[in-house]
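A single chain comes next, written as structure tokens; it is the form predicted on its own.
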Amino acid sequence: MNPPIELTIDKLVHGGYGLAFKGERAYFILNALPGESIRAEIIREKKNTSFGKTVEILHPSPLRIEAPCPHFMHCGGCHLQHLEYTEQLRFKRAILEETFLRIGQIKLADVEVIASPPWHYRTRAQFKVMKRPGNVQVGFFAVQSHRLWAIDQCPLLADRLNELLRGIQAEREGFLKPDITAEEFQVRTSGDESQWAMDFVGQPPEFEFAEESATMVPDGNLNYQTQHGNFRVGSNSFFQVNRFLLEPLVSKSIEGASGSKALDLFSGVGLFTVPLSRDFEQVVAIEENPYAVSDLQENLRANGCANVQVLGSDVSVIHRWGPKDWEDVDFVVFDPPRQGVERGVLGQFVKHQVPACVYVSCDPTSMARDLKILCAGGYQITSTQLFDFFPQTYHFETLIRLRRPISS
């Protein structure tokens, strides 16, 4: 292993890494501020990059607090409980412009930013479990590695999937046993911690904790109420973890939706396509997961949308269209994964141009992509909005509204 190097920061970038430079060769550290001097421990190298950690800091920054997580930088989840929550926002905030003029040369005016409630605010956690002969560890990998930290507790999560987590850690032992091949599982909460679920990979120990309990799900349908409509979320299913900001993030996508027709593109169980059918005549929702939709057309049903078509199809699927699936479409929602929208469907949004859309996406880098090609095809952003849904992290979703002139 080599020595730790000292390194003057010269400023936060994406991944919440301190950058530095010496000579030609860029290091990207953790738990390191702008202006601070630091000796970092480098645990891995490419051509021309060094990735690593703080060990010392020689000269702190005035921006640094201590972080109240006992677990910070020994486990991999959290990136910037060093920075007090108000710089957080403040260099989300500078990622997202930076992003969208480098990737997209877009330069973004008037970001919104709404902060979230800074802990406690995850409703879903996963965990690992690693097993020795007579111990076993539940926890998260260590950061930057595949090694298991161990925890008892993280200020990230909800109450509720804390008090699970105590309990398995104290009935952990079961683990041991040779009939039980679980080494991964997830915990789950509904959204006002009513309900709970785990999710195991491989067969589970019997946890005594989990039996006496009356507000358990066996089949790991959580149902999560909001102004919205009531939401079942089964274990394969994608649903946002925070439980503060998910409403406000639907209410700021639809605000002032409504019209003839809407698509909702990667629709998932159907957070936003639940509240649309209530403002357009019809309503198409398209999402390939199978397991997503069936909790779609079960939420669809619960909440009395009748006026909605569920493709279970990717999004490609579009491509198929003739004009007269494009006839009196108002509005769409894309809510892709991290990897963002394929060109193609984007190109078809472009030329049928379709007056207004919201963009919503938990990577600036896919979604600075992909708005180039909407602006370049008509579009003008209207607004936008940064969620901190993922507090402590650097991580964050974005929501973008565009909308095509009537003259274009």
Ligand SMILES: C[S@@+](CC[C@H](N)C(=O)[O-])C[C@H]1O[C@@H](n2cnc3c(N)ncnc32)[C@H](O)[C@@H]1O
Given for the second form:
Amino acid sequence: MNPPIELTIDKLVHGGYGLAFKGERAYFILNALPGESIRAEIIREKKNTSFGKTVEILHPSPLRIEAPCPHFMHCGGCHLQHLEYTEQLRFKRAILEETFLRIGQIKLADVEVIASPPWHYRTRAQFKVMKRPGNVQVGFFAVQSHRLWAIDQCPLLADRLNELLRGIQAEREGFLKPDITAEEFQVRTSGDESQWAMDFVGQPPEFEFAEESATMVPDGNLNYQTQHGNFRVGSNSFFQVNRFLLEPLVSKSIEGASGSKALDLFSGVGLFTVPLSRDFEQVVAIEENPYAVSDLQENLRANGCANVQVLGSDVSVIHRWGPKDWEDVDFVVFDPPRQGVERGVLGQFVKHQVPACVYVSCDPTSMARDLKILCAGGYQITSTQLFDFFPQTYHFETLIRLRRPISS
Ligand SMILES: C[S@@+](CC[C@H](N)C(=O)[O-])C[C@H]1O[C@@H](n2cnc3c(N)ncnc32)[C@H](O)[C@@H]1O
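Right, and the form predicted in complex with the named molecule of this protein, after the form predicted on its own?
Okay, now the whole complex, with that chain kicking things off.
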């Protein structure tokens, strides 16, 4: 391994890296803040780019704080614990604005930032199991690697999940039995922590520990109770992991929206579909994951939503729609995965001049690309909110509402 290299950090960039330059080479360094002089260990190199992490701080930034978690910069889960929380929010807002300008040529005005309680917000975690002869470890991937970093608690997780993790760590020798094949597992809890579930890939050991103050759901179907409805969420369905911002995200997304027909594209288990069904005469929900579709159908039944048509399909099904299908559509929710919305799907939406939409995304890059298409198609941004769904990490959710000018 090369000796650590001395660098001065220019700015904080996407990924939570401090960026520095030396000659032709760009250095992306974790645990480094603008203005700091540091020594960094280089972990990975590409053509003109190196990735690494700080091993010594020569001249600290006044914004630097002591990371509260002892696993910070060993475990790969967090990127920003060394930055005070309000500064994390300032950084994320700057990244959002810069990304929209660079990729979408869109100048975002008045970005409202919605903070989260910065710890114990997560209701889901995925752990790895690493077996060696006579030894087993449970934890997350180590920073910038696929090695395992063992942990017994994580301050991002709801307390219930940390209790479960402690129970599993106490009994982890069970993974060593020859017939046990599980190499990873997921733990989940409902927003109020009254229920929990563990989902294993492969055959898990028999755990003896009891979690008496909450109910284990053996079929993995958790019940999340929210102000917008109750949601069954199975182990293979997507559901937002920040239990504190889930409700405000939905409220802000659909606030004041009502009319004849709403489309919920990428609907998941129906987090937006259920409240939309109260304010629109008709709703069409499109979701391709059959497990999520099954949860969605149960959630529509349980919440009394009789006016929803479910299409268990890729959203590109809308290419086959005729003018009748688009008639009366007055609102669309786009909540796509990281890669964003296919260009042709956005094209259909623009072509049929749907009056208004909301776009929710965890990836500012694909979102800026897609918003460029919508803005070029005549839509105007009416509000932008940054929801900090993932404190201590560089990730966040963005919610943008758009509408066509009344005269067009
Ligand atoms: C970010 S999640 C949003 C789910 C839901 N709106 C929520 O907030 O709970 C994206 C969802 O889109 C689904 N999905 C991904 N690609 C899709 C596609 N091409 N067509 C339809 N659904 C898709 C995923 O299965 C997932 O449920």
